Structure formats: C-alpha cells, structure tokens
Amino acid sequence: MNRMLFWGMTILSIAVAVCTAFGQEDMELVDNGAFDRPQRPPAIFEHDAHNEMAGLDDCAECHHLYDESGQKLEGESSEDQMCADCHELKDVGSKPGLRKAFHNNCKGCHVAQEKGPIACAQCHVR
C-alpha cells in the first residue's frame, strides 16, 4: 500500500509541475548560469508580453550588436546568442561586463522611458 501511495504522489508530482511549466510558456528567466555565486536570483522576464507592453518590435532594440570599434550595426540582431556569447564577467576595454551590461541595457532603458522596474528586488524576486 506505501508503495503504492508513493508512486501515485510521484507521479501527480510529476503532472503538477509538467502542467506548471506549460501553463507558463512565455514565463522566461534571465540566465544568470554564467556568474559564479549569483547574488540575487535570476530576473523574472515575460518576454513577449513585455515587448508587447513596450511596443518593441525591433529585436536588435534589445539585442544588439556593435562592429570592432564600438558602433551599433544597424539591422543586426544577437537574439540567437547569450548575452555573455560577447560580455566576459568584467568589463574589458569599453565593453561593459555581464552585470553591468544586463543593468544597462534593462535598467537603463527603464529610466530613459520613466517605466518599468528599476529596484533590484522588483526583477530579482526571492
């Protein structure tokens, strides 16, 4: 009977948490797998649903990519790369490093715009 009072729990376990993550599909979470010891959890970040809300259309907006000295292609987009594909953990030479690119780039347009969060604990929910 234990064991199959067990099995029964494990497997509704399983449908629980299958359904959970199915019921999200747009539910994203910034990865923060490069950093050692994160200090924070990673960023809550419905993609969709905020580029909607922000009316992004242009992936590159976000996305970018800048030639060897410095300036933004135009057109370009790195949606298919990781953020830390280009940006080591420190900054190196005018290229901003992980954090600080990740601050800049979400942070900064949210002060530019006077919208969105811009406190740690409001994208870095425990």
Second form
Amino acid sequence: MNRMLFWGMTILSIAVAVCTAFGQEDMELVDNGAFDRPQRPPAIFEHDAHNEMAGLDDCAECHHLYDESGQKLEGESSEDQMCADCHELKDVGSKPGLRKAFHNNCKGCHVAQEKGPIACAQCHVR
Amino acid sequence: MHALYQFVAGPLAWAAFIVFLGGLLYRLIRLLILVRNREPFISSYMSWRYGLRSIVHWLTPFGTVRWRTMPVLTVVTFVFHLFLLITPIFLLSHIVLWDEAWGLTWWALPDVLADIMCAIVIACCVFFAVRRSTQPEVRFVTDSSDYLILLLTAAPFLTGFVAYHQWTEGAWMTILHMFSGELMLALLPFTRLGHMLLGWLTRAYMGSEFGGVRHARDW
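Here we have the form predicted alone; I need the corresponding form predicted in complex with its partner chain.
Up next: the whole complex, starting with the chain shown before.
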C-alpha cells in the first residue's frame, strides 16, 4: 500500500514538473480553443522571447486585474487566469469581448510603439 | 511599414470614402442639372410605376429577352454583382476591423465560403476580359478604359485573396489590398463604374419612356 502511494506520488510530481515546464516559457501560439469554430490559424506568440524582446517586465501589462468599479489594480496581476476566464466572446459594457481584448492588447501596443506585427497575416500565420 | 499601414488604413480610407460619396452626389446633381437644362420635358413622363417595373424586370435573372438570349453572360453577370457586394460587406476580416474601430458588428460569412466567393468574383472578371477581347461585337465597342475599370474592380479581390492565403511575406500585400480598394472607391464615380448609381436612373428613364410614351415593353 505504502509502495503504491510512493510511486503514485512520484509519478504525480513528475507530471506536475513536466506540465510547468510547458508553461509560458514554451508557449509559441496563443490558444484559440475558447472561440467557437475559430476561423484563423492561432496567432504566433513566443511568450518569454516576445516579452524579453519587447522589454516587458510587468506581467500586468497583459495579465491585468480590475476591481469591482472597473478600476485597474496597480501592482496586481492575473497570470494564473486565461484571458477567456474574464473576457466573454461578446463585449460586456466597457469590457471588450475576447477577440477584441486580444487585438486591442496585442495590436494596440504594436501600433502605439510602431513595432511588431499589425497585419492579420503577420500574427495568424498559416 | 507601420507609418504606411496606418496612413492607408486611416486617413486614406476616410479620403476614399468621402470622394466616393461626394463624387456620386456630384455626378447625380450634374446629371439632374443637365436634364433640366437640355431636355426638361423628360420630367413630364418620368414615372415611378414604369420606372420601377422596368428595374424589377431587369433585376430578375432571365426576366428580360436580353437576359434569355445570353444565358451564360446572364448567370456570370448576376453572380458577379451579387458576390461583389456581399463578400466585402460580410467578410469577417472587415467586420473585425469595424468592430475595433466603431464597435459595429454583424453576421459574418465563414472564411472558407468568403474565399470561394472571392475566387468566383476574380474568375468573373477574367471571363469579362476574355469576352471583351474575343467576341467581335463586344470588341468593337471596347477601348482600353474598359479593361482599366475591370482591373480596378478585380484588384481589391485579387490582393485580398493573395493576402488571405499568405503567398507573400509581411504586411505589404495587405497595404496594397487596402490601397486598391480605396482607389476603386475613389475612382468609381468618375468612371463607368458610376453605373452603380446612375444605372438605376437610366433604367427608370427607359422604363418610363417605353411604358408611358411608346406603350411598349423595354425588357
């Protein structure tokens, strides 16, 4: 019984280690599974390489948190959640729908900084 | 690339739409003034009833003798005009951008279907070009401006098709696509593509004259 528990725990911890290893460091695409019947190939986004290249240290630049009144919470972040956990497919008041949230976030910054892809095909690469 | 993209997607797009609408209005007003000065008697027999009757007949596939004598051309003409209008208005890519610019959204065609419709529009343009250059009776009334407006119409579809399929790298095909669409819109009122608006008036006039004066059909 104890032996089974031991092996069980070992396998579980290896599994957890493998999963974390495939966290944001290995992310190459933004998953489009939250959309029903996605029309485009998923957008390319090498999470860590991108943020290093773009000089983004603040996780909350993208993984933001808001309070009840829609006020952005400075110094807090939401990287434990998916964008789709908060952003529905359609706009809700001033909270953009999922597609618009991604586009305004990604493209919005690229336009503002005049760096990075802005045409559809540059992100949704086949 | 960024500055050019922003310019073509922003100010130039606005300019194109303004010239498009302003140009059509100008053509309309000029036509009405011309009629008033030269042939004011036309207004004495312009009729909603006969005008609309003629338009409805010509809008019906195979609804006129002319449509029936050239079945292939008829089908191509109807499909071409229908897809020419529907594809860009219900294209997901365009709706995505309207949504982001003004918060406007509506139903979108699935990309796969829009892709096929776009290819059909391009194929229709090729058909028209081949017909112009091979059929003697059409060739006789064709000059270079006919091919030019055909190219002007096909260009946004061609560049859009290539950009969507990503046969080229980077953003420049998308830029070219927007530019060719803007060029088409801006030149439309000042070329024979103006039939988009004036064609209805010509038809209404013909219908009125045939219906009210000659008491004959014009279809």
